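A single chain, nothing else alongside it, follows as C-alpha coordinates in the form predicted on its own.
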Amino acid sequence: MGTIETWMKKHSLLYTGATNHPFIHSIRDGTIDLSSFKRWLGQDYIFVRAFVPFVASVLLKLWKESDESSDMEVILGGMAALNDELAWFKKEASKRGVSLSDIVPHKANIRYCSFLESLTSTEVEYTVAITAFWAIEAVYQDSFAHCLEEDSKTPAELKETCERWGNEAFGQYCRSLREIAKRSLEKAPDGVVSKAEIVFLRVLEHEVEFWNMSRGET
(Lines of atoms letter the chains of each structure in order from A and count residues from 1; the text may use other names and numbers.)
(Lines give C-alpha, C1' and ligand atoms only; values in the text may rest on other atoms or scores of the structure.)
Protein backbone atom coordinates (compact mmCIF):
# COMPACT_ATOMS: atom_id res chain seq x y z
CA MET A 1 0.00 0.00 0.00
CA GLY A 2 1.43 3.37 -1.02
CA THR A 3 1.60 6.54 1.04
CA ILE A 4 -1.58 8.10 -0.34
CA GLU A 5 -3.52 4.84 -0.02
CA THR A 6 -2.36 4.62 3.60
CA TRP A 7 -3.50 8.18 4.28
CA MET A 8 -6.88 7.60 2.65
CA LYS A 9 -7.48 4.62 4.90
CA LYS A 10 -6.07 6.27 8.01
CA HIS A 11 -8.02 9.51 7.52
CA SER A 12 -11.10 8.09 5.80
CA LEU A 13 -13.56 9.80 8.15
CA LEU A 14 -12.15 13.25 7.46
CA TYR A 15 -11.94 12.59 3.71
CA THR A 16 -15.54 11.40 3.71
CA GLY A 17 -16.52 14.51 5.67
CA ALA A 18 -14.94 16.68 2.98
CA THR A 19 -16.38 14.83 -0.03
CA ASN A 20 -19.81 13.78 1.32
CA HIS A 21 -20.62 17.01 3.10
CA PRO A 22 -24.24 18.05 3.78
CA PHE A 23 -23.78 20.94 1.31
CA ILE A 24 -23.02 18.42 -1.44
CA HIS A 25 -25.87 16.19 -0.31
CA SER A 26 -28.26 19.13 -0.53
CA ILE A 27 -27.31 19.54 -4.19
CA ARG A 28 -27.53 15.81 -4.81
CA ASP A 29 -30.98 15.41 -3.27
CA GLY A 30 -32.32 18.67 -4.73
CA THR A 31 -32.95 20.44 -1.42
CA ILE A 32 -30.23 23.10 -1.62
CA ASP A 33 -31.20 26.66 -0.74
CA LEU A 34 -30.33 28.96 -3.63
CA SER A 35 -28.82 31.48 -1.20
CA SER A 36 -26.31 28.82 -0.11
CA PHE A 37 -25.35 28.14 -3.71
CA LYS A 38 -24.87 31.85 -4.38
CA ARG A 39 -22.74 32.16 -1.25
CA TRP A 40 -20.57 29.28 -2.41
CA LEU A 41 -20.33 30.78 -5.90
CA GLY A 42 -19.03 34.15 -4.73
CA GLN A 43 -16.65 32.75 -2.15
CA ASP A 44 -15.25 30.11 -4.48
CA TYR A 45 -14.54 32.76 -7.11
CA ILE A 46 -12.34 34.51 -4.53
CA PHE A 47 -10.67 31.20 -3.69
CA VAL A 48 -9.90 30.36 -7.32
CA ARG A 49 -8.24 33.74 -7.77
CA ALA A 50 -5.97 32.85 -4.83
CA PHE A 51 -5.48 29.35 -6.26
CA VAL A 52 -3.86 30.71 -9.44
CA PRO A 53 -0.63 32.01 -7.81
CA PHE A 54 -0.47 28.83 -5.73
CA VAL A 55 -0.50 26.67 -8.87
CA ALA A 56 2.12 28.97 -10.41
CA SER A 57 4.32 28.35 -7.37
CA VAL A 58 3.87 24.58 -7.78
CA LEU A 59 5.11 24.89 -11.35
CA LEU A 60 8.15 26.82 -10.19
CA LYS A 61 8.93 24.25 -7.49
CA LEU A 62 8.56 21.45 -10.03
CA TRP A 63 11.00 23.19 -12.38
CA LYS A 64 13.55 23.56 -9.59
CA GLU A 65 13.12 20.27 -7.73
CA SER A 66 11.76 17.60 -10.07
CA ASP A 67 13.26 15.86 -13.10
CA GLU A 68 9.87 14.57 -14.33
CA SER A 69 9.31 16.73 -17.42
CA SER A 70 5.92 15.20 -18.22
CA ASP A 71 4.57 16.39 -14.88
CA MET A 72 4.93 19.99 -16.01
CA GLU A 73 2.52 19.38 -18.88
CA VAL A 74 -0.14 18.09 -16.50
CA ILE A 75 0.16 21.00 -14.09
CA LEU A 76 0.45 23.57 -16.87
CA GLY A 77 -2.73 22.18 -18.41
CA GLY A 78 -4.51 22.56 -15.09
CA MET A 79 -3.29 26.12 -14.73
CA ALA A 80 -4.48 27.02 -18.22
CA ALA A 81 -7.93 25.65 -17.37
CA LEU A 82 -8.20 28.12 -14.48
CA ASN A 83 -8.70 30.96 -16.94
CA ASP A 84 -11.82 29.22 -18.26
CA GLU A 85 -12.89 28.49 -14.70
CA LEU A 86 -12.74 32.16 -13.70
CA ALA A 87 -14.72 33.07 -16.83
CA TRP A 88 -17.33 30.45 -15.87
CA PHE A 89 -17.68 31.95 -12.38
CA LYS A 90 -18.25 35.41 -13.89
CA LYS A 91 -20.85 34.06 -16.30
CA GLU A 92 -22.63 32.06 -13.61
CA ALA A 93 -22.60 34.99 -11.18
CA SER A 94 -24.06 37.32 -13.81
CA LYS A 95 -26.78 34.78 -14.60
CA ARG A 96 -27.73 34.52 -10.93
CA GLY A 97 -27.47 38.20 -10.04
CA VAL A 98 -24.35 37.84 -7.89
CA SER A 99 -22.06 40.88 -7.97
CA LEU A 100 -18.58 39.42 -7.60
CA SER A 101 -17.02 42.85 -7.01
CA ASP A 102 -19.14 43.23 -3.86
CA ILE A 103 -18.28 39.86 -2.34
CA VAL A 104 -16.57 40.13 1.05
CA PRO A 105 -14.34 37.13 1.82
CA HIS A 106 -15.69 35.00 4.65
CA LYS A 107 -13.33 34.19 7.54
CA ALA A 108 -13.19 30.53 6.49
CA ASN A 109 -12.22 31.61 3.00
CA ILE A 110 -9.59 34.04 4.28
CA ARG A 111 -8.05 31.24 6.33
CA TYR A 112 -8.01 28.88 3.35
CA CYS A 113 -6.48 31.48 1.02
CA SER A 114 -3.84 32.32 3.65
CA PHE A 115 -3.02 28.64 3.87
CA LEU A 116 -2.57 28.54 0.09
CA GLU A 117 -0.31 31.57 0.23
CA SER A 118 1.84 29.92 2.91
CA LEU A 119 2.45 27.00 0.54
CA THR A 120 3.96 29.34 -2.07
CA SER A 121 6.96 29.93 0.20
CA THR A 122 10.31 28.78 -1.19
CA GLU A 123 10.76 26.86 2.06
CA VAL A 124 7.87 24.54 1.21
CA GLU A 125 9.06 21.48 -0.70
CA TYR A 126 7.58 20.52 -4.07
CA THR A 127 6.37 17.21 -2.61
CA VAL A 128 4.33 19.05 0.01
CA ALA A 129 2.90 21.54 -2.51
CA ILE A 130 1.93 18.94 -5.11
CA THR A 131 0.23 16.89 -2.39
CA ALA A 132 -1.91 19.90 -1.48
CA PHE A 133 -2.64 20.57 -5.16
CA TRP A 134 -3.85 17.01 -5.74
CA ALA A 135 -5.94 16.98 -2.55
CA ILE A 136 -7.72 20.26 -3.34
CA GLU A 137 -8.67 19.11 -6.83
CA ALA A 138 -9.58 15.58 -5.72
CA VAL A 139 -12.04 16.79 -3.07
CA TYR A 140 -13.99 18.77 -5.66
CA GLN A 141 -13.95 15.93 -8.17
CA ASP A 142 -15.18 13.35 -5.68
CA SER A 143 -17.74 15.74 -4.20
CA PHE A 144 -19.41 16.87 -7.40
CA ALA A 145 -19.22 13.41 -8.97
CA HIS A 146 -21.68 12.29 -6.27
CA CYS A 147 -24.17 14.79 -7.67
CA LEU A 148 -24.02 13.14 -11.10
CA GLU A 149 -24.76 9.60 -9.96
CA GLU A 150 -27.79 7.90 -11.52
CA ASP A 151 -29.97 8.11 -8.42
CA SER A 152 -29.19 11.77 -7.73
CA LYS A 153 -31.90 14.43 -7.81
CA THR A 154 -29.57 17.30 -8.67
CA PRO A 155 -31.62 20.25 -10.02
CA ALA A 156 -31.23 20.74 -13.76
CA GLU A 157 -29.96 24.30 -13.25
CA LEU A 158 -27.05 22.99 -11.13
CA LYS A 159 -26.05 20.11 -13.40
CA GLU A 160 -23.55 22.30 -15.30
CA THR A 161 -21.83 23.21 -12.03
CA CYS A 162 -21.55 19.56 -11.01
CA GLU A 163 -20.33 18.48 -14.44
CA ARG A 164 -17.55 21.09 -14.35
CA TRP A 165 -15.77 19.20 -11.56
CA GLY A 166 -17.53 15.83 -11.55
CA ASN A 167 -16.92 14.86 -15.17
CA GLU A 168 -14.65 11.99 -16.23
CA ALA A 169 -12.04 14.23 -17.89
CA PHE A 170 -11.53 16.16 -14.67
CA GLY A 171 -11.43 12.83 -12.85
CA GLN A 172 -8.61 11.66 -15.11
CA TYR A 173 -6.76 14.91 -14.48
CA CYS A 174 -7.07 14.35 -10.72
CA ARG A 175 -5.78 10.79 -11.09
CA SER A 176 -2.78 12.18 -12.99
CA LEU A 177 -2.11 14.63 -10.14
CA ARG A 178 -2.40 11.77 -7.66
CA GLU A 179 0.20 9.74 -9.56
CA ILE A 180 2.54 12.74 -9.62
CA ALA A 181 2.11 13.26 -5.87
CA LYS A 182 2.50 9.53 -5.24
CA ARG A 183 5.79 9.38 -7.16
CA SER A 184 7.13 12.44 -5.40
CA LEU A 185 6.18 11.07 -1.97
CA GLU A 186 7.93 7.77 -2.72
CA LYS A 187 11.20 9.64 -3.35
CA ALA A 188 10.87 12.08 -0.45
CA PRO A 189 12.58 11.81 2.97
CA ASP A 190 10.40 10.77 5.91
CA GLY A 191 10.37 14.32 7.28
CA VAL A 192 8.94 15.72 4.06
CA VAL A 193 6.35 12.94 3.86
CA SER A 194 5.24 13.81 7.39
CA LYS A 195 4.86 17.47 6.42
CA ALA A 196 2.89 16.45 3.32
CA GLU A 197 0.50 14.39 5.45
CA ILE A 198 -0.13 17.36 7.73
CA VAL A 199 -0.86 19.54 4.69
CA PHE A 200 -3.19 16.87 3.31
CA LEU A 201 -5.16 16.93 6.56
CA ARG A 202 -5.27 20.73 6.60
CA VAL A 203 -6.70 20.77 3.08
CA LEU A 204 -9.49 18.43 4.18
CA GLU A 205 -10.20 20.57 7.26
CA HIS A 206 -10.33 23.75 5.17
CA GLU A 207 -12.64 22.08 2.67
CA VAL A 208 -15.07 21.09 5.43
CA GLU A 209 -14.98 24.67 6.77
CA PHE A 210 -15.61 26.01 3.26
CA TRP A 211 -18.66 23.79 2.79
CA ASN A 212 -19.90 24.76 6.26
CA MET A 213 -19.50 28.42 5.37
CA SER A 214 -21.40 27.87 2.13
CA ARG A 215 -24.34 26.55 4.13
CA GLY A 216 -24.29 29.67 6.30
CA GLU A 217 -22.66 28.01 9.32
CA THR A 218 -20.02 29.90 11.30
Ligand SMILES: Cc1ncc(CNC=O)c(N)n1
Contents of the next structure:
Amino acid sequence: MGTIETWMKKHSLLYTGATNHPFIHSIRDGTIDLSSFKRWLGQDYIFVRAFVPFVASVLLKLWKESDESSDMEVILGGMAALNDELAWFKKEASKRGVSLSDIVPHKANIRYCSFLESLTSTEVEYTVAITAFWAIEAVYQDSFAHCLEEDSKTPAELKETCERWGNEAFGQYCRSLREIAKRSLEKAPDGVVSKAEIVFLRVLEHEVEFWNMSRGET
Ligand SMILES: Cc1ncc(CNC=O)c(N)n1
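Pass me the form predicted in complex with this ligand as well; I've looked at the form predicted on its own already.
Shown next: the complete complex, the earlier chain at its head.
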Protein backbone atom coordinates (compact mmCIF):
# COMPACT_ATOMS: atom_id res chain seq x y z
CA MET A 1 0.00 0.00 0.00
CA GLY A 2 1.28 3.50 -0.84
CA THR A 3 2.33 5.90 1.90
CA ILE A 4 -0.40 8.42 1.12
CA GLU A 5 -3.06 5.71 0.99
CA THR A 6 -1.93 4.55 4.44
CA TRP A 7 -2.05 8.10 5.84
CA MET A 8 -5.49 8.70 4.37
CA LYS A 9 -6.81 5.65 6.24
CA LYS A 10 -4.93 6.43 9.45
CA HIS A 11 -5.94 10.11 9.51
CA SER A 12 -9.32 9.85 7.81
CA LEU A 13 -11.11 11.62 10.67
CA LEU A 14 -8.94 14.71 10.37
CA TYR A 15 -9.04 14.63 6.56
CA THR A 16 -12.83 14.44 6.62
CA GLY A 17 -12.89 17.26 9.16
CA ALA A 18 -10.97 19.45 6.73
CA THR A 19 -13.00 18.53 3.63
CA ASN A 20 -16.50 18.28 5.13
CA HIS A 21 -16.32 21.31 7.36
CA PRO A 22 -19.49 23.16 8.49
CA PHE A 23 -18.37 26.12 6.34
CA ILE A 24 -18.45 23.88 3.24
CA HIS A 25 -21.75 22.33 4.37
CA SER A 26 -23.25 25.80 4.67
CA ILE A 27 -22.34 26.49 1.02
CA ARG A 28 -23.59 23.07 -0.03
CA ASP A 29 -26.97 23.45 1.70
CA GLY A 30 -27.36 27.12 0.80
CA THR A 31 -27.46 28.42 4.39
CA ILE A 32 -24.16 30.34 4.24
CA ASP A 33 -24.39 34.03 5.05
CA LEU A 34 -22.79 36.53 2.75
CA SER A 35 -20.59 38.01 5.49
CA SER A 36 -18.89 34.62 6.03
CA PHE A 37 -18.33 34.22 2.33
CA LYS A 38 -16.81 37.71 2.08
CA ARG A 39 -14.59 37.04 5.09
CA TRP A 40 -13.35 33.83 3.47
CA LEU A 41 -12.79 35.66 0.15
CA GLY A 42 -10.63 38.42 1.62
CA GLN A 43 -8.62 36.08 3.84
CA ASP A 44 -8.10 33.54 1.06
CA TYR A 45 -6.73 36.25 -1.23
CA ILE A 46 -4.06 36.95 1.39
CA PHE A 47 -3.39 33.23 1.72
CA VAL A 48 -2.98 32.74 -2.04
CA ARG A 49 -0.52 35.64 -2.17
CA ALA A 50 1.62 33.74 0.36
CA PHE A 51 1.01 30.47 -1.46
CA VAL A 52 2.73 31.71 -4.66
CA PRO A 53 6.22 32.06 -3.11
CA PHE A 54 5.69 28.72 -1.38
CA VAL A 55 5.05 27.06 -4.76
CA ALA A 56 8.11 28.86 -6.14
CA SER A 57 10.15 27.27 -3.34
CA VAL A 58 8.79 23.82 -4.26
CA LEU A 59 9.98 24.40 -7.83
CA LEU A 60 13.41 25.39 -6.57
CA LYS A 61 13.67 22.26 -4.39
CA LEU A 62 12.54 20.10 -7.32
CA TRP A 63 15.20 21.58 -9.55
CA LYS A 64 17.89 20.93 -6.92
CA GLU A 65 16.75 17.61 -5.49
CA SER A 66 14.61 15.68 -7.94
CA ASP A 67 15.49 13.97 -11.20
CA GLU A 68 11.86 13.51 -12.22
CA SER A 69 11.73 15.98 -15.11
CA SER A 70 7.99 15.81 -15.85
CA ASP A 71 7.18 17.00 -12.31
CA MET A 72 8.29 20.49 -13.22
CA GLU A 73 5.54 20.97 -15.81
CA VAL A 74 2.82 20.00 -13.36
CA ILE A 75 4.02 22.42 -10.68
CA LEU A 76 4.70 25.19 -13.18
CA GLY A 77 1.18 24.70 -14.55
CA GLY A 78 -0.15 25.07 -11.01
CA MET A 79 1.79 28.25 -10.59
CA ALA A 80 0.46 29.69 -13.84
CA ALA A 81 -3.07 28.91 -12.64
CA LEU A 82 -2.39 30.98 -9.52
CA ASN A 83 -1.87 34.01 -11.74
CA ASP A 84 -5.45 33.60 -13.04
CA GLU A 85 -6.62 32.90 -9.54
CA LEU A 86 -5.30 36.19 -8.14
CA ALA A 87 -7.06 38.05 -10.97
CA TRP A 88 -10.24 36.13 -10.13
CA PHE A 89 -10.02 37.15 -6.45
CA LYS A 90 -9.74 40.79 -7.48
CA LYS A 91 -12.73 40.54 -9.82
CA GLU A 92 -14.83 38.64 -7.28
CA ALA A 93 -13.93 41.06 -4.47
CA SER A 94 -14.83 44.13 -6.50
CA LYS A 95 -18.13 42.51 -7.56
CA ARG A 96 -19.01 41.96 -3.89
CA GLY A 97 -17.73 45.27 -2.58
CA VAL A 98 -14.79 43.77 -0.68
CA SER A 99 -11.73 46.04 -0.59
CA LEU A 100 -8.73 43.69 -0.74
CA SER A 101 -6.23 46.40 0.19
CA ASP A 102 -8.02 46.88 3.53
CA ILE A 103 -8.05 43.23 4.59
CA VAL A 104 -6.33 42.62 7.90
CA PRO A 105 -4.98 39.07 8.03
CA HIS A 106 -6.67 37.03 10.73
CA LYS A 107 -4.54 35.19 13.32
CA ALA A 108 -5.36 31.75 11.89
CA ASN A 109 -4.36 33.00 8.45
CA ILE A 110 -1.11 34.51 9.74
CA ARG A 111 -0.28 31.19 11.40
CA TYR A 112 -1.00 29.27 8.18
CA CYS A 113 1.08 31.70 6.07
CA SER A 114 3.99 31.46 8.56
CA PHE A 115 3.79 27.69 8.32
CA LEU A 116 4.02 27.96 4.52
CA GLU A 117 7.00 30.27 4.87
CA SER A 118 8.74 27.80 7.21
CA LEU A 119 8.45 25.16 4.47
CA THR A 120 10.36 27.38 2.03
CA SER A 121 13.56 26.91 4.08
CA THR A 122 16.37 25.07 2.27
CA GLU A 123 16.43 22.70 5.27
CA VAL A 124 13.02 21.33 4.27
CA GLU A 125 13.27 18.46 1.79
CA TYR A 126 11.48 18.45 -1.57
CA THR A 127 9.51 15.34 -0.50
CA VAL A 128 8.15 17.18 2.54
CA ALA A 129 7.26 20.33 0.56
CA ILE A 130 5.58 18.48 -2.33
CA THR A 131 3.52 16.51 0.20
CA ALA A 132 2.31 19.76 1.76
CA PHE A 133 1.58 21.22 -1.69
CA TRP A 134 -0.54 18.21 -2.68
CA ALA A 135 -2.45 18.22 0.64
CA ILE A 136 -3.23 21.96 0.43
CA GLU A 137 -4.66 21.61 -3.08
CA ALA A 138 -6.46 18.33 -2.36
CA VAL A 139 -8.38 19.77 0.61
CA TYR A 140 -9.81 22.56 -1.56
CA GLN A 141 -10.61 20.17 -4.42
CA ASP A 142 -12.45 17.69 -2.19
CA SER A 143 -14.22 20.41 -0.21
CA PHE A 144 -15.55 22.40 -3.14
CA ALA A 145 -16.38 19.28 -5.17
CA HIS A 146 -18.94 18.47 -2.43
CA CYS A 147 -20.68 21.75 -3.20
CA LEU A 148 -21.17 20.67 -6.84
CA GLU A 149 -22.65 17.24 -6.12
CA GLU A 150 -25.99 16.29 -7.69
CA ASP A 151 -28.10 16.93 -4.59
CA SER A 152 -26.29 20.09 -3.43
CA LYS A 153 -28.21 23.35 -2.95
CA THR A 154 -25.25 25.65 -3.57
CA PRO A 155 -26.54 29.18 -4.31
CA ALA A 156 -26.13 30.13 -8.00
CA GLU A 157 -23.87 33.08 -7.12
CA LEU A 158 -21.40 30.74 -5.38
CA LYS A 159 -21.25 28.12 -8.15
CA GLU A 160 -18.35 29.83 -9.93
CA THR A 161 -16.28 29.83 -6.73
CA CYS A 162 -16.95 26.13 -6.14
CA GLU A 163 -16.11 25.30 -9.75
CA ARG A 164 -12.73 27.02 -9.44
CA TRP A 165 -11.49 24.25 -7.15
CA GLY A 166 -14.20 21.61 -7.53
CA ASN A 167 -13.91 21.16 -11.31
CA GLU A 168 -12.64 17.99 -12.97
CA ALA A 169 -9.46 19.57 -14.39
CA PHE A 170 -8.43 20.72 -10.91
CA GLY A 171 -9.23 17.21 -9.71
CA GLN A 172 -6.89 15.76 -12.34
CA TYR A 173 -4.19 18.25 -11.34
CA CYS A 174 -4.54 17.12 -7.69
CA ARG A 175 -4.21 13.48 -8.75
CA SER A 176 -1.00 14.38 -10.62
CA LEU A 177 0.36 16.11 -7.51
CA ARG A 178 -0.55 13.08 -5.41
CA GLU A 179 1.30 10.80 -7.83
CA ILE A 180 4.37 13.06 -7.70
CA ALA A 181 4.29 13.11 -3.88
CA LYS A 182 3.74 9.36 -3.77
CA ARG A 183 6.77 8.62 -5.95
CA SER A 184 8.93 11.03 -4.00
CA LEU A 185 7.87 9.41 -0.70
CA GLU A 186 8.74 5.95 -2.06
CA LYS A 187 12.34 7.03 -2.59
CA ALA A 188 12.69 9.02 0.64
CA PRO A 189 14.43 7.76 3.82
CA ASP A 190 12.15 6.91 6.78
CA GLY A 191 13.04 10.10 8.65
CA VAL A 192 11.85 12.26 5.75
CA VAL A 193 8.64 10.23 5.37
CA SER A 194 7.93 10.84 9.08
CA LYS A 195 8.49 14.56 8.63
CA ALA A 196 6.19 14.57 5.60
CA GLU A 197 3.44 12.86 7.62
CA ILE A 198 3.66 15.51 10.33
CA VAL A 199 3.51 18.27 7.74
CA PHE A 200 0.48 16.57 6.14
CA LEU A 201 -1.30 16.64 9.52
CA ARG A 202 -0.34 20.31 10.12
CA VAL A 203 -1.83 21.23 6.72
CA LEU A 204 -5.12 19.54 7.66
CA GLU A 205 -5.20 21.33 11.02
CA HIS A 206 -4.50 24.70 9.39
CA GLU A 207 -7.24 24.09 6.84
CA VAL A 208 -9.76 23.33 9.61
CA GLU A 209 -8.69 26.53 11.42
CA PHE A 210 -9.04 28.48 8.18
CA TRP A 211 -12.64 27.29 7.73
CA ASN A 212 -13.39 28.02 11.40
CA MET A 213 -12.05 31.54 10.92
CA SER A 214 -14.17 31.96 7.78
CA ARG A 215 -17.28 31.11 9.80
CA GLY A 216 -16.28 33.81 12.27
CA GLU A 217 -15.68 31.32 15.05
CA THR A 218 -12.17 32.32 16.04
C1 LIG B 1 -6.61 28.09 2.70
C2 LIG B 1 -6.48 27.59 1.30
N3 LIG B 1 -6.09 26.34 1.07
C4 LIG B 1 -5.96 25.88 -0.19
C5 LIG B 1 -6.21 26.68 -1.28
C6 LIG B 1 -6.10 26.13 -2.67
N7 LIG B 1 -4.90 26.52 -3.32
C8 LIG B 1 -4.84 27.59 -4.12
O9 LIG B 1 -5.74 28.33 -4.37
C10 LIG B 1 -6.62 27.99 -1.00
N11 LIG B 1 -6.92 28.86 -1.98
N12 LIG B 1 -6.76 28.42 0.29
